[in-house]
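The data below hold one chain only, encoded as structure tokens and taken in the form predicted on its own.
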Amino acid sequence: MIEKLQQRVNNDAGLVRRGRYLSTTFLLEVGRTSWLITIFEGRIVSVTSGPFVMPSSSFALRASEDDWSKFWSERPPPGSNDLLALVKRRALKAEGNLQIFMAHLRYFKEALGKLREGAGA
């Protein structure tokens, strides 16, 4: 499912424009599975599946498979409908250089929201 992220984000011209000042690599962990996602000027240029020995990333977003599946459901329940709601419930751990994450929070919310059921291509 994470593999669809690149196409869905890059096909959204408004989202790419919103991220035009964002170039970074971050780690996304869904349970025991991890991906390195590289963004250059708002476009996702690669989504690489782990495992990684020593991943190099600006920050990491870590949550259980169950919490991510709730977030990515078509109608997420309260507390799972937003990245910061997951952080507040301590279901999502955001670690590393959070300045990048917070400065582009809306981009990350919308980009990861592209994986929701019914979000389309």
Second form
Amino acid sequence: MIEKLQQRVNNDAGLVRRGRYLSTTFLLEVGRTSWLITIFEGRIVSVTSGPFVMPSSSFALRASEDDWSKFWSERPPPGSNDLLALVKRRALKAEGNLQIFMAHLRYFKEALGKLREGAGA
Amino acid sequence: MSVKFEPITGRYMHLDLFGRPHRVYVEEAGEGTPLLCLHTAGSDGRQYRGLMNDARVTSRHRVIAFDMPWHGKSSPPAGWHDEEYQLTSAQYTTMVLEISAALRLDRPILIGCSIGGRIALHLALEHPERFRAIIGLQAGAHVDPYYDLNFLHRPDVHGGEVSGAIVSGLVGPDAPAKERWETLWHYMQGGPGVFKGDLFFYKLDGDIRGRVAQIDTRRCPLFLLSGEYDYSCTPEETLAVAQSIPGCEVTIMKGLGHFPMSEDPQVFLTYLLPVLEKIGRS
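Can you switch from the form predicted on its own and show the form predicted together with its partner chain instead?
Below: every chain and molecule of the assembly, starting with the one above.
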């Protein structure tokens, strides 16, 4: 499912344009499964699944499978409808160089929202 | 070409606040019982455009919203360029009372959202005689910081972009896109460090947990309305405040978020109008 991120983000011209100054690799953890997602100038160039021996990333977003599935449901319940809602409930851990995450917060919220049910391709 | 003007008029008021001259922008519409409106942190009085444009409200109320100093079209005081803006409970209280007095409002109804909802609780406790009734939107007694507030004001993160992005998820899921993005635009327009300075009050200085139960609703009726999708001031936090204050009326607004009057004015009015009607009858 996470692999769909690449096509869905890259197909959204507005999102790619807003991310044109963003080039980084971040780690996404869904429970015990992890992915390294590499972005170059707003386009996702690779989504690689773990496990990794020495994953290198600018920052990591970690939450349980249950919390991500609520976030990615078609109509997320209160408390699961936004990355910061998850952070507020201490359900999502954001760790690492968060300057990149915060400077491009709208991009990351909208990119990860692309995995929501019904978000389409 | 036909154009339409809204019934809102704006003026700049000059008054002294905290011993310094200030230039404060005040908007109003309607006639009747004064309804003084307080905007959220990092935004401005435009959040109340829905109320000011609705005849069901303005036929019986003089709706007034001012932009706090540093916000919207109000200026920061002279000397601001060498200061760090931080809102305190004492300043906020003084500001509301002084502006209300300067406008010669006779015991207005007060409505405030978020930080405005918090100061509404302070005013209900400390100055109930000054208001006919108090309506707190998204009003909680305290909010713990849940992100590093320093990201709101540093040169390598765009302040407007990050402020809009931080609060975007606080808008309820059913808000019309036009009103959602208008609400976020106000955040994106905030001056450097202003949202952060307001949150000093919201998350640190304005904690009223220890005193909120002392509010006496016999001296001033208190109504709390909170949106279901607000994770900053959650429904649970509003309900906890309401349960600790005898006589306080509370409603959780389905589908709405942290900015009810701005994100979805039409739905919000279905909750607000019965409250205004009840206040009008008493």
